[in-house]
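In the block that follows, a single chain appears as structure tokens, in the form predicted alone.
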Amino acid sequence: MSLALSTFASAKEASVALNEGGAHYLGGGTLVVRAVNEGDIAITGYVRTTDPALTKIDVSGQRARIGASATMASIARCLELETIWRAAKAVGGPAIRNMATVGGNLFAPAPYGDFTVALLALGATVHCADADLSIDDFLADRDNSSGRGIVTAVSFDIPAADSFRFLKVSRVKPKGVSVLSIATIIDTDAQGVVANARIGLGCMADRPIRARAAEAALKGQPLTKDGIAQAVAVIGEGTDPITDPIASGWYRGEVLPVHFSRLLLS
């Protein structure tokens, strides 16, 4: 079966391309391009844009701005991205990585989308061609592209190093499938009292999703054994865990309070 490839010089003219239907978006091919080999026929071609400010990373100040083609590999070099390394450097391994971009990790279906966990818990807001919606706004109706356009940039407020935790769980290290991942934002008093959390969730469904209880349980209490204790004990709450050929979805359910204990307590 061949495949057109259409190439367009701005990325509102990619988003009228797509909506005659069919044909798919290729950023970095990591997922659409493997859809194919395996013998998706629903994708009937490929357009991708040659938008330079797709691939930029710009900070200013406290604020980054990632055009959705940048790859993980990049934000891994990023000196001024380096409280979210870790989250960059848990998508696949090196050739991964090098392909991997922004973009692409949003619309991965659980247990891929690690990154995209990251971007939830930092509360960021994800820029289309024809809108921007914050990044829960976006994962709630991430299948449907109407009046939006395609994805152009991610931006968020770079966190302190000592508000953003992630961590990712596998079999394979460094770089097997998710068993689950959990990035937080944790903002403390000066009393190491809990003023705001964000919490994300990595396969506790098929998309990322927040860990709305568990972030309510944390406000006002100190991080420690016995003032996380309730968010411990609702961290589960409203999740739907996949079961794939990692990890069953029981087990996923199990650990996932024992992890996110440890990630706190860290």
Second form
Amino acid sequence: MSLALSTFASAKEASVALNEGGAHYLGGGTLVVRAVNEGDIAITGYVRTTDPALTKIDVSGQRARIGASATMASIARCLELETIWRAAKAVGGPAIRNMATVGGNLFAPAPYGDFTVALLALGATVHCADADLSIDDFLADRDNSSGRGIVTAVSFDIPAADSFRFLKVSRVKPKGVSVLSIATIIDTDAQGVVANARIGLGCMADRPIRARAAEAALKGQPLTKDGIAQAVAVIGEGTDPITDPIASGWYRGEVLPVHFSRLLLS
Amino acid sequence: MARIPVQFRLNGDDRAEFIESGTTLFHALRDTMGDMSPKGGCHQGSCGACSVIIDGELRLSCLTLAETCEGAEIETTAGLGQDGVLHPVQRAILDGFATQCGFCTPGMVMAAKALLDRTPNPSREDVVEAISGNICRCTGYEPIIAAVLAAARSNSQNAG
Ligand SMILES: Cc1cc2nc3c(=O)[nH]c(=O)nc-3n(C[C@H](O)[C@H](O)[C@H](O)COP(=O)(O)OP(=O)(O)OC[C@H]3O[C@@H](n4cnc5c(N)ncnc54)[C@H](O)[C@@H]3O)c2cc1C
Ligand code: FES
Ligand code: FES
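Given the form predicted alone above, produce the structure of the same protein in the form predicted in complex with its partner chain.
Up next: the whole complex, starting with the chain shown before.
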């Protein structure tokens, strides 16, 4: 049996309907319709909004604002966002990217959430119908949406091409699910010494997390084998990698420093 | 459950149907509209057998709700051949022995068509990427990749 879909003209109305319980918001449907197809009885219906603002991508100056219903494919076609295309293109195969939204990716449990790993490194702001939150606060409290309404957009400063790095490690190429993913924003001064670093990790917990110990260890160091050694040593600090059919938590933890080091020296 | 009206163009024909709210496009196409060309493999988004093209984009009909397609242009494999002449991708897949049980074929054809519509002269990597969401258990992928590249060549010869 199918579950009814309720459509609203605005994000506010959709948020109110969602708070009445049971129903799930419908983004691209790649996770929520799949869950219904699999017989998830916790989902009692779908809610969506057709507000066109939610599919818009706006770039003004260095600031980008991406509507929650924008798909990974639309991001990967937006010339102004070229520096982060890699992260959008890391999500699934072509059909999935044509459906998968930014809003849905924020809620995707590990091993999914590759684009959110990038948003975490970018220090994005998550705009909800009734509140704006830093992505760190949003992710920490992600499963308790009461009071903030549906996500309407994310915004962030577009990074310089050489400060953003993204790596997705998967077994099946070119579209397999992540063994792990890493995104970094690293600003260096004129001498090549790290002034600031933000590092997002995927599959290292039930949702994307920051690698705060490694961020601190990178500060003041050059991006050389010796300079990054301390950061590589502590990259796994505070992580609790997931185990799934793709890889065990132990394996993910073992290979994280290797891939992190390669990403920094690439 | 209440039935709701949905209108879209399917393979060039205007269609107006009453469907149950929340029905997937896959079920609307097969159960209500009699288009059996999308195949149901996994209903999880993993196999690509149910792929269709919606407003020029490859999508999975098993994860798309029919009512979200109001006003859309939908293409399925059933609509590709014209007047008994196969689409170049269909022809190349047959000629290249790129099908055995044929279960994955409709999805592969739609993935390949979506690629060639945007990228008429794809590289081998483009083809690999384009069909990466479609699983074939029978042929292995080489004959399929070769067939899509052959279809692209025949298209460009016909155009030239
Ligand atoms: C075969 C397959 C392969 C995949 N591969 C990858 C991959 O490689 N990398 C990856 O990161 N993900 C992958 N995914 C997961 C998924 O496609 C993406 O994470 C996608 O971005 C989810 O977005 P969606 O719009 O489809 O979410 P939906 O299924 O629509 O929603 C997911 C959840 O988020 C909630 N939600 C969605 N939008 C909002 C909003 N605006 N406000 C509030 N709540 C919202 C929904 O209620 C639901 O609970 C894959 C999925 C499949 C089926
Ligand atoms: S049936 Fe839709 S992807 Fe498998
Ligand atoms: S030909 Fe049988 S699954 Fe592809």
